[in-house]
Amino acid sequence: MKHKDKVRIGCGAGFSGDRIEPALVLAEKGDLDYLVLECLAERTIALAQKRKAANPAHGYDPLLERRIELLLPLLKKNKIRLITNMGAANPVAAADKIIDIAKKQGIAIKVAAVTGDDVLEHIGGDEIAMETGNPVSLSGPVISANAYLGADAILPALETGAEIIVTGRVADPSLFVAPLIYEFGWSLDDADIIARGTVTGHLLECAGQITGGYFADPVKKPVDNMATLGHPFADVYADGCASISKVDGTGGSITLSTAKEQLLYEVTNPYTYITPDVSADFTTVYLKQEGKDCIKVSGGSGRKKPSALKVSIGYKAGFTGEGEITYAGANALERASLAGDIIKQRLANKFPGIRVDYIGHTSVHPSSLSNGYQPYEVRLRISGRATTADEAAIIGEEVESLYTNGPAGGGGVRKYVNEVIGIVSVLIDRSKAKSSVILKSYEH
C-alpha cells in the first residue's frame, strides 16, 4: 500500500440520474487523485436487474456510456483514477463496456469489476424485512438482493493498479474510504480513523447538496448561479481530517450550512451510522469555515463494524396506473373535485387504494395548510395499483373519459402504466457476500 500525506478525492455524481459536465469539471481542473461516480440507490439496483434479466449484456448504468466517453481522455491525461458503481447489477459487463469505449477512443487503460454483492441465492424468502416485520416472501416475488459491500471489497482492485473501478452495491461512504485506507495505509481494524473518512465520505457522496443543490431555497437560503451547479472535492489527510470545497468558478457554495445539512442527510441516529466499515459517530465532529466555499472537518470516532451486511430486496409489486387532466379558469378547483368525485365513484371497487390529488390545491399538503387558497388551475392526478398492466390502464382510460363525460373544460390528459419494483431490506451474515476482482485490460 502506498502512504500519501494528501488525498484528493472529487465526487463527480451523486445519483444515477445526475448532471455530466461537473464531473468533466472536476476532472479537467480539480487536480484531483481520484474521482468517485456514486450512481446507485436500492431501486436503480433492483431496476438494473430488471434490464440484465432481459438482456446479460446489460444491466449496468444508463449513462455509464455518455460519462465515460466524455471523462476517459481526460481521467487518462491526468492519472486521476475512477471509483464508480456504475456497474449496478452487472459490473463485469460494465467494465466489457468501458474496455469497449477505450478501444474505440485507443486509449489504453486496466479496468477492475468488484462483484459479490449479488447475494439472490442466499435468500431463501423467510428472512424477516426490515420495514413491515415480515417474511419477505409476503412482499411478492423476490427479483434481486444486493448486499452493501464495503472498502474491503474494493481494496484489492486498488491493488492491481486499475485505472478505473466499477462496482455494484457497495455502500456509499466506502466508495471513498477505500481510497484513503490504500494511500494512506489505514488500518480497517481502526474504527476511529475509518469513522472519519467515512465523515469526509457521507459529506461528498451527494455531490451537488453539499455545494447548495437541494439545499437551495430562493427566499431562505439562497445559492448563487446554480445553473452551473460545481460538485465537491476534499482533500483528505492522513489523520483523517479534511477540507472540502469545489472548482474556482463553478456555481453554488460550501458553507457551515450545507455541511451541516448534508452531515445529517438520511443520518436517523447521529451517534451510531452504521456502514459494512464502521459504527460511526457523527456527534463528534468539527466543521470550520476555512475559507469562501471551503469547510474543514475534524473529528468523528466510530465503533467496530457490524457483523452483518444490510441487503436491499428487489421484487415485483404490480402496476400503478395513472391518469391526468387539467382545469383551468374560473371554478377550477371546483369542477376538478366534480370530475375527481366522478372517477371515485367509478373505479373505488375495483382499485381500493386509489388516490386522488389535486395538484396545485392538495397533492403535496392536505387542504387545511391552504389556507382557503383557489387556485385558478388544477391538475387532477388519479393513480392506483393493480395487478396487470391491462388492469392498471383502466385508470388512465377512465380519466381520459372525463373530456365529454365529466365537467366542464377539461384537457391536455395524460395517462401512464408502469411497473412497480418494490424494495425491502434484510441482514445477512457478511460471511455470506464474497467479493472478488476481475481484471480487464486494453493495450495499443
The other form holds:
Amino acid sequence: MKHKDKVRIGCGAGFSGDRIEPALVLAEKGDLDYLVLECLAERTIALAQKRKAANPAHGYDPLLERRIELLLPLLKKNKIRLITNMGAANPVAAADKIIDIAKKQGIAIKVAAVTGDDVLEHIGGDEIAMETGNPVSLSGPVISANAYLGADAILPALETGAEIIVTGRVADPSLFVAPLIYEFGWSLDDADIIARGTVTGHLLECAGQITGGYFADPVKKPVDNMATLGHPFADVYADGCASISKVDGTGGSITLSTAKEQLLYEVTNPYTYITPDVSADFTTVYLKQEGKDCIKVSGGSGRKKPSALKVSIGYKAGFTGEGEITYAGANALERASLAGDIIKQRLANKFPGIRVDYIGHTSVHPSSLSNGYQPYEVRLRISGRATTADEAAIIGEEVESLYTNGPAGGGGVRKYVNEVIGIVSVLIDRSKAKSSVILKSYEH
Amino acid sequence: MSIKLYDIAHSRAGDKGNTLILSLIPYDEKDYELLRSLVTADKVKQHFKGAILGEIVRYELPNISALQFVCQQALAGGVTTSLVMDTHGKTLSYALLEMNMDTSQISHI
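Got the form predicted on its own; could you also share the form predicted in complex with the partner chain?
Now the full complex is given, and it begins with the chain already shown.
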C-alpha cells in the first residue's frame, strides 16, 4: 500500500444523465489522481435490472459507452484511475464493454468489476420496508434487490492495480472514501477519519451541485458561465481535511453558500449520516473560503459503521397514464378547469385517484399576444395510476377526446403511459452481501 | 410589514423516499440566530399545511450557520410512485423561501 500526503479526486458526473464534457475537462486539465463518476440513483438500478433481464449483456449505464470512449485516452495519458458505479445492474458486462472499447482504441487497460450488491436471492418478501412498515411483498412483485456496498468492497479492486473500477450499487461517498483509505492507509475502524472522507465524498458526489450549477438563481444567487459549468475536485490530505475546487477557466463558482447547500443535501439527520463505512456527524464540520472557488473542509467526526446494510428493493408498481392539453387567451384557466372537471367526472369511478394540474407560462404563443391575461395560457395535465397499461392509456385517451367534445380552443394534446418501478428499502445483515472482484484486461 | 425568507436566505431541497429535506441558509451568517429564533419546525409545518402531512424535525448546525428541516410524508408517496410533476419535490425549496417574517423583529434591514 502506498502512503501519499495528498490525493486529488475529481467528480465528473453526479447522475446517470449528467453532461460528459466536465469529466473530460477534469481528466485533461485537472491533474487528478482519481476520477469518480457517480451515475446511480435509487431507481436507476431497478430499471437497469429490467434491461439485464431482457438481455444478459446489458444492464449497465446507458451512457457508459460514450463516456468511456471519450475518457479512456485521457485517463491513460494522464495516469488517472477511474472509479464508477456505471456497472449498475451488471458490472461484469460493463467491464467487458470497457475492454471492447480499449481494444478498438488500441489502449492497454486493466478493469476490475466489483460484484456482490445483488442480494435478490436473500429477499423472501417478509422483510419490513422502512418506508411503509409493511412486508416488502405487500408493495408489489419484487424485481430487484441491491445492497449498498461500502469502501471495503472497492479496496480489493484498487489493490489489483486496475486502472478502471466499475461497481454496481455502492454508497455514493464510498466511491471517494475507498481511494483515500487505499492511498493514506487509513484504518477502516478509525471512524473519525472515515467520516472526514465521507464528508468530502458527499460534497463532491453530485458534481455540478457544488460548483454553483444547481445553486444558481439569476436574481439572488447569480453564477457565471453556467453553460460551461466545471465539475469539482478535492485535494484531500492524510488527516482528512480537504480543499474543494474546480479547473481554472471553467464556469460556475464554489463558495461557502454552494458548499453549505451541498453538505446538507439529502441528509435526513446531520448527526448521523449513515453509510456502509461509518455513521458520520456533519454538525462537527467546518467550511472556510480559502480562495476564489476554493473551500477548505475540516472537522467532521464519526461513530462506527452500522452492522446492517441498506438494500433498495425494486418492485412492480403498475402503470401511470397521463394526458395534457393547452388552453390560451381569454379565460384560459376557466376553460382548463371545465376540462379538468369533465375528465374527473368521466373517470371518477374508473380510477382510485386522478390528479389534475394546471401548468403554464408562454409556451404556445409569443408573450406579446398575452394581452395581460393572468394566466394567459394553462396546460391541463391529468394523471392517474392503473394496474395495466391498457387501463392507464384511458387517461390520455379521455384528454384527447376533448379535441372535439370541448371546451373551446384546446390544443396540443400529448398522452403517455409509463410502467412504474417502485422502490422500498430494507436492512440486511452484512454477511449476505459478499463482494468480489472480477478482473478483465487487454494488452497489445 | 414583513419580508420573505427569500430575501435573506437560500435553501435546497433533497428527497429520500417520501421524506423532504430542506436546508435554510442565511446569506449573512449574522442572520443565523434570527432564523433560528423565528423559523421553528411549527412555523414550517404551518406554512406547508396540506402539503407536508407528517412530522417535521429541525436540526441546528451552528458551525456552518444553517438549519435543516426534515419533513415526513411530504412527497405524495415519493419519487418512484407519486403522480405529481415534481416527483423529487425539488421545487419545494422555493416554497419554503416564500415564508414571511415580521420585519419588526429584524433590526438590520
